[in-house]
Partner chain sequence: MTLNRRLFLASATAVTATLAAPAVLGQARPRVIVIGGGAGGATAARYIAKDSDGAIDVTLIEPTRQYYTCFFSNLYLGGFWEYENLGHSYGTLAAEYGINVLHDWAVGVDRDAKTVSTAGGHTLPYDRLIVAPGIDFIEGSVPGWDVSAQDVMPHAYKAGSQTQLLKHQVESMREGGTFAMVAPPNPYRCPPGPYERVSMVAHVLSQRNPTAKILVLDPKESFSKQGLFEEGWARHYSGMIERIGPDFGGDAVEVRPDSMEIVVDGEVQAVDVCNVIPAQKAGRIAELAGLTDGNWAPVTPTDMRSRLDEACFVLGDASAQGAMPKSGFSANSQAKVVANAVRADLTGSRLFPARYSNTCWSLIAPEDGVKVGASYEPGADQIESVSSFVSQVGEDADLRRRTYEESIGWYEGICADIFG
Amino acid sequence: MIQAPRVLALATLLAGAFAAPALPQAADRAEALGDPARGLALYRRDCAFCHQIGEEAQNAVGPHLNRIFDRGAGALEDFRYSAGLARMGDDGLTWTYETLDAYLANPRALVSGTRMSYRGLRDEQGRHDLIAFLRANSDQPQNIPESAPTALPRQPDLSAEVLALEGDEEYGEYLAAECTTCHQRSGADAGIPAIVGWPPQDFVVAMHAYKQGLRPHPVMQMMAGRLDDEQIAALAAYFATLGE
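For the form predicted on its own, pop in the coordinates of just this one chain.
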């Protein structure tokens, strides 16, 4: 998309003076769930202000997106990532179809403390289209056998019923004793992310991301795996009150 070797001025970008990276031919889209041409339009609308992609892409406000598939989160040595994203990379987060889909849907639910000022793309087909475009600038699974295939996420999306659960704050306070052995009620962040004041839905999505294996931290996966939907909702309600 953006091919200049330096960060481009916003006016130049919006003028469309630079050619888009080549899109794969129809025969190369056999495994794609989305349309990379529509994904290019979404990239221009939502991503191009911060991220470059294409033959001469460089890091700008955000890291470049070339060869994003199978890249570890926070892996580019010449870009200064947020502490939250670097920490997730240390935990083992890798950009796959599944994790990219979750991050695009709700960045802060997958990566606590991310600096990416993007509220998320709720339209599922839109995410498929955008990921198909990103795949066009990464290793193609049909050409490189060891590359991770383009596939639907294995885990189901959370149901509206789970997201709508009203948590019991008192029950959440009781359950929180185990959480606060590491996470501070004060909201202090000394190497362990703060979780106070989170919007309850973000908290719920994050905990289910651990349960489903999208977030890679093994201890948190174990802790989240012990909790049922009502317990997660209760914790979400309690920790939200601590930020008031």
Given for the second form:
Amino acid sequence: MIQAPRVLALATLLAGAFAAPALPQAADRAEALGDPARGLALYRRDCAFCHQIGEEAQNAVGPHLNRIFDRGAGALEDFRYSAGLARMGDDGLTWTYETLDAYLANPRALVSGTRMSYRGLRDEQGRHDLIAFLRANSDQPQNIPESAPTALPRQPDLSAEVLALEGDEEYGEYLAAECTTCHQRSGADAGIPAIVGWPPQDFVVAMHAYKQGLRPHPVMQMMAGRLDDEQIAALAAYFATLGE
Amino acid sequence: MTLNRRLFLASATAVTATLAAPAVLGQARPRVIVIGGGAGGATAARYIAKDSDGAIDVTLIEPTRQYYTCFFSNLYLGGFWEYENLGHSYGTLAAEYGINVLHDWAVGVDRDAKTVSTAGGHTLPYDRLIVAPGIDFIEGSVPGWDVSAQDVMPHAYKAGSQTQLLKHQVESMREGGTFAMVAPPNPYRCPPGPYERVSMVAHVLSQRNPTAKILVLDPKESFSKQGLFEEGWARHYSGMIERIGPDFGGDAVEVRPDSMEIVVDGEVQAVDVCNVIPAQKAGRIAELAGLTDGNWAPVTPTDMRSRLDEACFVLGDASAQGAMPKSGFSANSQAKVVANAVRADLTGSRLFPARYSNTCWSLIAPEDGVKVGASYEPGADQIESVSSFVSQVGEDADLRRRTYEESIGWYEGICADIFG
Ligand SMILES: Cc1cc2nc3c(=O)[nH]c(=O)nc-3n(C[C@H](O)[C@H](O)[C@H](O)COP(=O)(O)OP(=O)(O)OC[C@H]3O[C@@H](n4cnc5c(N)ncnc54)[C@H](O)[C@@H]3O)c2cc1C
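Can you swap the form predicted on its own for the form predicted together with its partner chain?
Let's see the whole complex now, leading with the same chain.
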């Protein structure tokens, strides 16, 4: 069986790309990574308005992006981050190839409530180029692992079909009982985020991000880890109705 | 247990309606009785009533009008939580979910006739019975202690006035005095509970009475989250806490409430506060109902149904189910599986496969929270753990603070889930 690298599959999912693309094989991975020169052009177009990078870069609307690889999310002392990004940082999110790819594809799906108002870059090649550019501005770029290929399970079948699954609401209601020990049905948010009334696709994506270990958090990784695609769709359908 | 105490009817009209209903008419709606309105019982009652939309008649028998949660009672001891915020009433369950809340003691179960009798003199019929009475203490497990000594040497392992008493004793302890805890043998409710309590008492003493000592007498070789607790104790309360395990007599402690002494390995020692947490067993009504085998009530892993009677379910601390720790989280999780099974039994609603989970947070010091959790599935004979996680030694302060904040979110969440 041909297994696509997980990172590409998930980024596709996060970007909400619906035309199931022919995913490159693992061997193509290195070539599939981007071109920093094209990345610079994209950076100028999409990021430079808010971020600075390079010598003497300072925090602006967004934090400076020097040495972003392996930097903890929300880790700069002198930048005021959103509660959402700070929370992910506390939980242990660090910027790797995969987490950057996911964040740039759909910032809110990785970090709920992030203050970065950027709608995401759906174009996969564009993200590779951008990340290659960011890598060139990190410490010893050639030594930075793209993340260990075996560290996380591969998900070859996260596809448009998964996103389009029709959720069984009644099943979702039963499954949701496991969640409401912590997440309040009323949508109250006190130390544990509210999950009612989300658009079902965002919900599905967030759950897969935990399931695949992109979002760090032991409780949620465990919870999502034993849910299959149908169950996640069922939960998304049910919780969406609660916010109405 | 005081059976002759005054009994109250929470929702007098609702209860009278049920009690007065003639038997034939009563047949119209299947009847479920839940004994015990704690983390397990109240959740089961609420989910059955909520999800069956009135198709099932649910009666909840619970003697107290206000339930004080054991969870977070240690935080109250440490000064991090208000006493009032531990208390929860049954008003919403009666008013919004139409549950007949009967403030009374169940004193007997006739499983052939399928009836429950109460101290208040009622005999109530059921189609399905859910037994969730929590724990009772095993008499004689700590020589020298019995329930009559609880006003001198409190257990504080059923929350309420006992917790208040212990807090008062800790706060008014003489300078440089000794707080002793007799820890329980396995299995008991809330495996990290005694050690979270030690942390909270240490916090209070380190603020008010820094030369005081804490002595933990423990019959167990090891305990839940031990590495995390011991690291935290060394960091926050260096030199204050001493734990004596079974090798040095922690498993054979005698207490003398009259003289405030304890005897460890033949040596008599005077103490100032003594928190005795005795060995535990299922709440007595489970035994009276004939649902126990030894100290606990065995159940099937697929739906917590009693192994001794198909029409009965036992859940929460009282059950012997396998790998799940006895916790409020577990009881709440089990209750939802039971509610689904009971509805399927009585109304033919969809039956979904059981899923169980648990997470227990503990506070070691201000903003220094840790957690342990697992998810579970029915195995062939018992509930088995399928995956788990635990906080790590040496985590940074931000993560520990986040973990503590999460525990507050969880407390609010689970209480809303139990009491509506
Ligand atoms: C100090 C401490 C800290 C804890 N911390 C946590 C924590 O952080 N997280 C966690 O998940 N768990 C925690 N727990 C454990 C948790 O409190 C219990 O596991 C949980 O309450 C069990 O629920 P239950 O429904 O089985 O029993 P209970 O909640 O004890 O409820 C039983 C109810 O049955 C009633 N009852 C008993 N006999 C009868 C009768 N004959 N007729 C009618 N009613 C009857 C009682 O009045 C009681 O209200 C802690 C416990 C302690 C002691």
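Model, not experiment: these values are computed from the prediction. The term rigid core refers to the most C-alpha atoms you can superpose between the two forms while keeping them within 1.5 Å. Residue numbers count along the first chain shown, from 1.
- Put the two forms on the same core and the Cα of G187 is off by 2 Å or more between these two forms.
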